[in-house]
Amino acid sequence: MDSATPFNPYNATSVWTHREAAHLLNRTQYGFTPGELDRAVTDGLDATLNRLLDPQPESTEFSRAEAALREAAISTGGIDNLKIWWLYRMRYSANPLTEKLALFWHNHFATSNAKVNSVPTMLAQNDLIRKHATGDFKSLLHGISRDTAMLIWLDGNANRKRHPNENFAREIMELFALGVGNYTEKDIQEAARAFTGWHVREGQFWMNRLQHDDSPKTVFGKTGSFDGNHIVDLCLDQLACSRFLATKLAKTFVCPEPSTELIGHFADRIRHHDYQLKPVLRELLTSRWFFQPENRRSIIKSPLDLAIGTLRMLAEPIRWPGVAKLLAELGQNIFEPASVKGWEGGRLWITSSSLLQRANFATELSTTGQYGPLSESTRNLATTGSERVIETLERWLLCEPAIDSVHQELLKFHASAEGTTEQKLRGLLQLILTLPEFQLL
């Protein structure tokens, strides 16, 4: 690939086959049922992409249930039923590209219910990230600013004109908009003091003149009588925002270590259309450097990549509080991250006990039920021929025909079980969940 033009246009009219769409598929939503990869290879890469990105009407089975589990989690103030509400919308909303990305955005400003203890108050920071989950990013680190779960989460209320709390000031600078180096103590100390009077009363954002310092501050060089909105502004202004956005987007979307050089024509691209997502991500995803074949598979799979992936391919109904256990124990306990780092992931993802766990999760899904049964799609492979059901599996799971050596012993597999159809197959499944290059998007 030319360095230089990492963000040419993918030739999809040339090379558009399953591989390709099951790569997007897999980097920009929970798994895909076979249903959803012909259709996005039959739709070809701007109709998927267009599908992804532009808002899609929620079927009425889909508005009644999730209706239902969020009043649930409301009136029982049970921040377990609040993880039941997300994971359902993460399976099942209509706009799979927004969960994923909320899910993104859920980590980067990682905040947790284990401090703020309100289910009301982590809904809405729920809903104010999926707003802007593909919009402006900064209308989003504006409201993120003012958001009640976040001031409660960093201590807004104890940040006050005589004794300023840094807390907020620090990870806006260190986690949410320009990373470790790009920034000052005496900027933090300016600019904690530009927020201080940010506090929360009765469950609402509430800017507190009496507490607030309006006197000059200087951050990053300039001077004014600043409040927390110019030093948002401030941030937004620097060019490390721009590197610092484009490094998260793109370890998330493309691969593990991308080069300096890749990350500086990428920020460029996020300056030129003025942090508005859904322009950035379409010149990505549709971008050369995306597609690269080194590229490919290069992603450990979180466990909600994992678990709720391999659940939308694979079993239907889902039992959903055996879900949120699991992913709590693979390390992954949506709003509960363990720290304002939130989840770093990577290679972390992996332990010699998360393995034993991620491979009793294929067991126990390919023969319990434990996580829901296998759908019925899923069941009737069985009844197509040995070398049939193994290609299918691997174009299916694995993205691609997997390596010989993989593929004839998984034909010496299902030649030497026993038992009934279902029952090779249910083998078949156990083996390919458990292959290294299943762990990987």
The other form holds:
Amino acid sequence: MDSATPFNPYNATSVWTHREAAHLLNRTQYGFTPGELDRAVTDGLDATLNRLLDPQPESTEFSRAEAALREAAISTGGIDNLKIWWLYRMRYSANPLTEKLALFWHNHFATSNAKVNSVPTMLAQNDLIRKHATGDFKSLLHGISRDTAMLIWLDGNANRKRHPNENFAREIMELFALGVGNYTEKDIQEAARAFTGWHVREGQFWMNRLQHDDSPKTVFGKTGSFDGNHIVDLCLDQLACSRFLATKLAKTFVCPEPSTELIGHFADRIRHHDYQLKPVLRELLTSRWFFQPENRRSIIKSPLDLAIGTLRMLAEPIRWPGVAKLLAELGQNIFEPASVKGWEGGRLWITSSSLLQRANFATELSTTGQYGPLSESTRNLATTGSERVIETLERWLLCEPAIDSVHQELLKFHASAEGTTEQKLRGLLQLILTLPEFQLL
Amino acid sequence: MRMTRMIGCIFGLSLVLISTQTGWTDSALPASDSLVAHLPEGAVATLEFSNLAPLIERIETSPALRELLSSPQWSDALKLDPVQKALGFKSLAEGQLGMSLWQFAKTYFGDRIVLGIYPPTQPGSPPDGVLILRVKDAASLATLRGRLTPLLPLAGDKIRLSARDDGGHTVTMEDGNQAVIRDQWIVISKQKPLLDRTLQSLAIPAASGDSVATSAEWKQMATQLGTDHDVQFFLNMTRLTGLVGHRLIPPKLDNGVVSLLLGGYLELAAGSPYVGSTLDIRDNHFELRSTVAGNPGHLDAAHQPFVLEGDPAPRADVPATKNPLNGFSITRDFSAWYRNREWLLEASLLPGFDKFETGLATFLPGRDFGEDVLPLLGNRLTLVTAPQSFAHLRGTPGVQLPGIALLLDLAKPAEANDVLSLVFQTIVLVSNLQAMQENRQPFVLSSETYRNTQVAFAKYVKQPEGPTLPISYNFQPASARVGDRYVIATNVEMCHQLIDIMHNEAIAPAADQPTRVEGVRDVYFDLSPTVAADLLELNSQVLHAQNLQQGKSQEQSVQELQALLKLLRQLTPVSFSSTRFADRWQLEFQGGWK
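Pass me the form predicted together with the partner chain as well; I've looked at the form predicted on its own already.
After this comes the whole thing, all chains and molecules, with the earlier chain placed first.
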């Protein structure tokens, strides 16, 4: 790679094999099926990216199932049903990048049902972030500041003219738009006044004019009779906002420790595109930086990447209640993030306990079928020879050949293992799914 | 003798059936047609099947079976290896037998079969047994023999055939079981003395000496239950208790619900000479009965809460609400049962009662449940459930639950009313606290007069509106006292219905009341599968989603739900009851199909 031009497009003249295709798919969706990988290799980078970024029509089967799961979540009021609805979308939607970005925004605007306690309200927030997932960050930030779940989560009704509550004002600056160090305590106090009267009434946003402080405020050095909308716009006007967003996107899609140069470049591009996310994502995902060898397998898989990604590749159909429970045990309980900061991820995903649980997942998936039986394409591998089956599994699960010593060990295991060809395949799967390399994206 | 081997022996036997027909005739049969009369005395248990041919015929020709065999589930099952193997075996067997397996079952198992279980000859060994099978037509055995004898050499030394002096034949199996075939009889046992005594009884009934049917325990059962049943099971408790050396049913039970429902029956069973069960299947109805003998009134003091006098005025088992899903009633001296719990229940359960009482302090501050509350209640508790109209909503909940009403008899109506009203208000209060957490509308307590009865109920300030309201909107608690009874219901509609029924009961003469039985009914439960199907259909979207969550396809899920609903709609109401008589206690389970 030409390090002097890290942002040059990684285009048709560059190398495009199953390795690059697998890297792109692993980062932009929750794993891939063998068919999806083959299609991406055949279609090339541009067509694949177009498919990921442009809205794709959903299948009738998916639409019906999704609607039934959504309806059941609303009807029962059970958050576990809502979790399964979303997991189903993550696995089967024809718009997998949208689902991955929906999770990105769910983590960014972390809101927990533990306090909101309402499935329809959590669902409405989820719909909002999905609507703007690849769209306009400005609209998303404005929408989230009036979102019922967020107002309940950050005590909007307690934010009153004579007793401003700083929760939302603090979080919009610290966690949603700017990051620590880019505002003052005075900015927060003044912004909190601007959000006074932004309440929830009968489950809907309500502008309580009697409780709104319409006197002048000074935020980021500007003075006016600001309300919440003005504060959101003022945040978006700050240079720190685009840098904050660029940092988060780079950490999620490129590498855990993005350089200042990378952040600066994409912060500029975010401003250039006026916070429209689709062109920014296209530039990010086609940059040479994204495909740089040292940035591949540099991100520790989140529990969702691990579980949904592995199941997408190996199992069909999937038994979802067990998967939702597993994710909670592994520390990524969707709709119930631990705090306003969401899941910090990275190395925190791996602890002595979670590593053991990841190994147990590998065992259960490859032997007991607790999360669903192995798919037909996986079982068909059992009838192929040692070298072929191991090469295929390395391509599917590790995205590239394992290092020689590991490859030889896998060959040795397959040659010496006892039992039927299917039992050998299951043993091989268990070994690969517990490799350190498999824990990386 | 191992029972499984004995049953296997019947099939092995079909390989060597012979045609010789001498000796035994119908005239040698005892007056009672039960084959138990031919089982030698000493059996611990017997199981007899009578006249199964019509039942097998009904199953063979039933629409339900046809539907099952044309269902997608059966099509899927046909792809399974074990099913393929079974069908292969069926074809092979039918080819060799020259008849369908249905016809085979009707011909050879369609008359009478009895199995007697005897104490083992050696301590620690499996029990011994005798099996007698009778066919209607001796010639059918000959026909079968003709078809299967050529296969006998395939069995090698595992099955040996020898002629008997009496004209019959003995088949000796490798494991020691012997089968004797004569005329229309097949008798199988591993113990020669048992086999010989049975054969002697079949040959000359009058000279056979004592049989199971002459034992006092059997005679008592025959008197109380009769012997003309499709299936009849007899357990000689006197003999079994003697063999085991201690009570078969522990004096203290390890489950509080079982104790409350069946504590009296089980205690009587522990001292009963027998336990008898019968199953009768008619055109579209079945009845399963289980009886123990003894005078319930003679149970010890700890079990007296189970033995109450019947109502002076006849009363229906459960109130007849509109379109009921199910009903349940139980008659006990609840207060005495609660006080006697240390004698009725295992010690490990007792801390649970302490926790229950602690938890109950929220609802009944400053009162002791056992001493202050239960004595206020009467001896009967009734529960009814039925679909509701959701008149209190402008819309329906996403999950539609049936309305539930609890009807309590009161021993001290005025005092009990105060306490139960306090409980009702506390329930509403606790519910409101939860409503705040869940961001839904709280209740407001209100009251009305309905048929001169004061009804307390909870209502919403603003009528909830929407097509898929949260599940909590299924509930609109209501309560009322009518004379010496108290109603607490999950909706006003149910409460009104029960008030209507109680007022009508007070007016109507006793003779007009439904469902009276000889004896004292102490537990009753019924369920309408059709109403259950209606409710399931209303909630089919949720059930469908649950199937999808388990990885089932749209098509599979829809087909499964449709099959379940169809099955339920084929059934008529099922009921369970416990009835106490002066000389026995009887459990009864009934059901039917359309």
